[in-house]
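In the block that follows, a single chain appears as structure tokens, in the form predicted alone.
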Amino acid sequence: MNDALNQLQPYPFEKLRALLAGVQPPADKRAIALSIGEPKHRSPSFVAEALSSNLDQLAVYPTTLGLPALREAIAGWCERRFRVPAGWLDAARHVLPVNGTREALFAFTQTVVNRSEAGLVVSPNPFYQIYEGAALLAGATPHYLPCLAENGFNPDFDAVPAEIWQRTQLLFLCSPGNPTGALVPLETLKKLIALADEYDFVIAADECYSELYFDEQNPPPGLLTACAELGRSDFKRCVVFHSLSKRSNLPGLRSGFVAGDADILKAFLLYRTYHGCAMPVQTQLASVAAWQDEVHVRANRALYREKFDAVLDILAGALDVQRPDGGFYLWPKTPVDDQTFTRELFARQHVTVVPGSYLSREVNGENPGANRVRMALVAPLAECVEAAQRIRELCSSL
């Protein structure tokens, strides 16, 4: 067996199940889950129609590179969304369809990490646990950068010593962040590109929450935006990850893409060819329809805005919580330790959240997720409102 498997920590939801084992929630309160970040809004019907109308493609082997129509639709979306000059993104070289960002983030790490060196994979802390597991199974060492309130819940990249950057092979970014909802500022992205050039590492920007934001007039920038403003038409050392899961409420479609540095994507395509993870043709054709439409995405954002407004109004004064920059999570500070709060909330109010310490790692005696919880506002509005009222009731009793 692969010895690296022994280094993997239990997934947060395993820890959560253990924490709540044996607890009997009140039978008169319906269960409300704010724990799993699974979109619950209706999937766009036109995507389902595109999928069903192409079921004859079940008889066709898909290619790993994907259909030209899908890669062109993705390149066009990136140009419109991130202000990339027309023609910079070559759909044949700079874009690769993937089966959702989770699979791609893991496989990408196996591609870019050089096992012959004592390399680091650097990530925010707290973080999406795939970053850590992918690093360990690629033979690298994870290195965690704390995301604290005093730094806007972003890592303090200026505080990272040169010896860490020198060993870095891959830097993970998540913007808006999971679970903090913090955006990495555009100027910071530019500084990180300069660091990647200086120390020769790859930036992997996980932007799967990029389409969930509050101001329709100011969509958040991404790593491709930074490349465009820097005149970096080759996207050297820069790769972005996007998905239809959150943007289009299509988590079950397992459709996303990777875009950026053509040389890196060439190697990634080779890895994926052996990996055997080509996207089914009917899924690709349905994805083309999704990437070419923004009406359903704006409607999706409106639903989240409504929920954030309602929930934050109820929690005001009861819990130390702020509106995030984007995404669909709240990251409140708890009046007691995060595990106690989570257990009591389930035991007394039948509401499930995730302890922040389960999403982070302790470094130098500090866990940046301690005394916080992650709340995913994915349930329908009425359930989110009811959950907020129950959380307020619990806080008043603690």
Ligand SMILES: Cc1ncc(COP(=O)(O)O)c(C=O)c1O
The other form holds:
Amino acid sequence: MNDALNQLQPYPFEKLRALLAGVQPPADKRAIALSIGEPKHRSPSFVAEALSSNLDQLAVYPTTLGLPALREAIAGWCERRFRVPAGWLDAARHVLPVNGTREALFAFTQTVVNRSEAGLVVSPNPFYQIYEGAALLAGATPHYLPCLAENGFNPDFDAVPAEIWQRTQLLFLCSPGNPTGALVPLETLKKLIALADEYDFVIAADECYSELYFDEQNPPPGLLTACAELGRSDFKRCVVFHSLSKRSNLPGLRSGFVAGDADILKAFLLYRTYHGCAMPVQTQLASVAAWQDEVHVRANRALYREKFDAVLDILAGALDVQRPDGGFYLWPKTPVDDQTFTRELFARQHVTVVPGSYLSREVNGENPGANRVRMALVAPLAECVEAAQRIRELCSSL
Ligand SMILES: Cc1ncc(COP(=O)(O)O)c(C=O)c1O
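Got the form predicted alone; any chance of the form predicted in complex with the named molecule too?
To see the whole picture, the full complex is given below, headed by that same chain.
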């Protein structure tokens, strides 16, 4: 057996199951789950139609590189969305389809980490747990940067010592963040690119929540925007991760892409060829349809905006909670410790959330997720509103 497997932590939902085992929720209250970040809005029907009308492609082996039509649709989307000058993203070299960002984040880490160098994979803390598992299985050491309220829930990159950057092989960013909802500012992205050049590391920007934002006039920037503003037409050391899961409510389609540095993507393509993770052709054709449409994405944002407005209205005064920059999570402070809060909320109100300390690691005696919980506003509006009212009721009784 690969003994690195022993280093993997149980997934947060396993810890949550253990925390709630044996707890009896009130039978007269229906269960409301704010725990899992699974989009629940309707998948666009035109994507389902594109999928089903291409089922004859089941007879074809897909290529790892993917169809030119998909890579071109993605390159065009990136240029429009992130203000990248037309023609900078060469669909043949700067874009690769992936089966959702989860597998891509994992496989990318295996591609980039050089095992012989005892390197670091630096990630925000709290974080999406794949970053950590991918680093450990690649033979690297995870290094966590706390995301605290006093720094807008972003890591304080200026406080990272040079000896950490010297050992860094890969830096994960998550913007907007899971679970904090914080956006990494454009100026910070530019500073990080300069650091990547100085210390020779790769930046992997997980932007799978980038299309869930509040101001239609102000789509948030991403790492490609920073490259564009810096005139970095080769996207050197920069790779972004995007997905149809959240943007288009297609978590079951398993479709996303990576885009950026052509040399890194060439190595990633080689890795993926052996890994055996080509996207089925019918999925690629359905994905082309999804990336070429923004109407359903705007409608999706409107649904989340409505839910955030309603829920924040109810929770104001009951919990210390803010509207995030983007994404679909709330990351409130809890009046009692996060595990107790989670258990009591389940036991008294039949609402499930995730303790913040399950999504982060303790470093130097401090866990940046302690005394916070993650609430995913994925359920329909009426359910989110009811959950917020029950949370308010719990808070008033604590
Ligand atoms: C931060 C983050 N990255 C990546 C993913 C993976 O999403 P997918 O594989 O559906 O693209 C998730 C899923 O919840 C996530 O929260």
